[in-house]
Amino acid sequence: MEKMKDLAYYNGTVTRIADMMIPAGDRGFYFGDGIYEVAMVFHRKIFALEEHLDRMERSAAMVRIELPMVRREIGDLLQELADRVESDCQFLYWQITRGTAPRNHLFPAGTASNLYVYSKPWPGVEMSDDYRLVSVTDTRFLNCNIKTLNLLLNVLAAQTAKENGCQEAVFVRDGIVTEGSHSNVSMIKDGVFITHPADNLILPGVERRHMIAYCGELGIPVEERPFTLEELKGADEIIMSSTSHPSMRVREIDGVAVGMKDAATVEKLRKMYLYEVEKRGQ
């Protein structure tokens, strides 16, 4: 089997990413009517695949999209596609949309869902100690726990962060910090790991879940509870986490220096992540 520098898949067709053509009638195009997942490939194995498939199934069920094939077949296909890319370390993305049909708000009858996948080389794990945040008002809808394609307000927040010289935005809803535009936010205060509960106001991040598990192994107390922006600014450490950026250490919010007071605990969590990557790659 010939290896490819990068790869895209759409309903059985495989091309390079730049060559993939998707029908304009795909409901993801004009309604954002779909869900997506992102996973990392290390040592040619998809990291935390079962957890990503779990979230995929939950998201699809919440928006009433029928999967194009059973879960196991999707997992097998993703691994098969990752095996066809030259790089051992990859950024793997997939999305499922409700189908292809003439534009109509109602669900199309008798239309199969669409599966789009792409995988490309990735330079590897990034764990920065120089993350800066800007706070923005969270005006998104009330189902942020669905990993939906509807990310316009996240895009605007991320752009606001960039225009303010920051790497990420942190959403604040009614005085409570929820999450970042593309990551979860957690903090360490007096030796306790604190993160927003996995309710409908945040996406339940896979790496967020891993960090909670790491804390259990390390004997670090965990609190899943709401917290304010002022609490966040007073934390000993602030960590932004996502699948592609698992541990970004925050040093500034809204131009004010924050955190950076418990490097030892952050290092323990990072070592647990790197150990798990190597363990699953064996």
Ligand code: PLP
Given for the second form:
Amino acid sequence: MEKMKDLAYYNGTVTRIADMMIPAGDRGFYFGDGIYEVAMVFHRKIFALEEHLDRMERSAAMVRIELPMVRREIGDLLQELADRVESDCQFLYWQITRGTAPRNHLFPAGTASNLYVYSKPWPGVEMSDDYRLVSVTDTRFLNCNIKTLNLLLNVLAAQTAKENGCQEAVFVRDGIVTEGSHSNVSMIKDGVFITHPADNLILPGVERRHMIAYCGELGIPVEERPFTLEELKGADEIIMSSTSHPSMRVREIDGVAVGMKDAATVEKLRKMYLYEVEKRGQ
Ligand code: PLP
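Condition change, the form predicted on its own to the form predicted together with the named molecule:
Let's see the whole complex now, leading with the same chain.
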């Protein structure tokens, strides 16, 4: 089969991303009534697929959306679709919405969930030593552990970051730093890795979890506990993590120089990640 530069899939139909048509009755369109996942494809294999499928199942269960097929079939389908894209390295997105029906808040009866997938080429592992953050008040709802399509306040925060010459926003709720608009925030202080607990106030990031595991292997103590913006500003290192941007090192928050004092530990964590990418690709 001829490979495609990029690919979109919607309930069995495959096209290029720009050509995909979604019915306006898809509840993702008017209610954001759905959940999603993002995973990287490295060396043609979906990185950390099982962890993403775990979170997909958890998110779907929390909002009472039925998966359109069983977990294993979704995993296999995602890999099949990734196999049809030319590039060895891809950004793979999928979302599941609560079916297609005339607009009505109530769950529609007798309609199957919709599965939309796209995959596009990705340049490779992106890491930066030049991240600047702006702090914003976290006024999001109290279910930030669900990877829902409802990202309005994350979108606004990301735009605020850009308008302030920053790469990411960091949410602060009641004095406590929660996470970024599309990433988790962690810090290193006196050799200890500190990150917000995986409760309802943050998305339990796959890369956050990986970093905790790498710390375990490297003998770096980990504390999953709340911390303030002041504490964050006094950290030796601040790392923003996400699937597509696994280790972004922060040098400035709200215009003030921060972090950048424990390059050796950041380097060790990055090496572990790169090792995993290579190992799983074999
Ligand atoms: N927090 C938010 C709000 C996100 O949108 C993301 C990723 O998109 C993350 C954290 C990081 O999650 P992961 O490491 O699973 O990509």
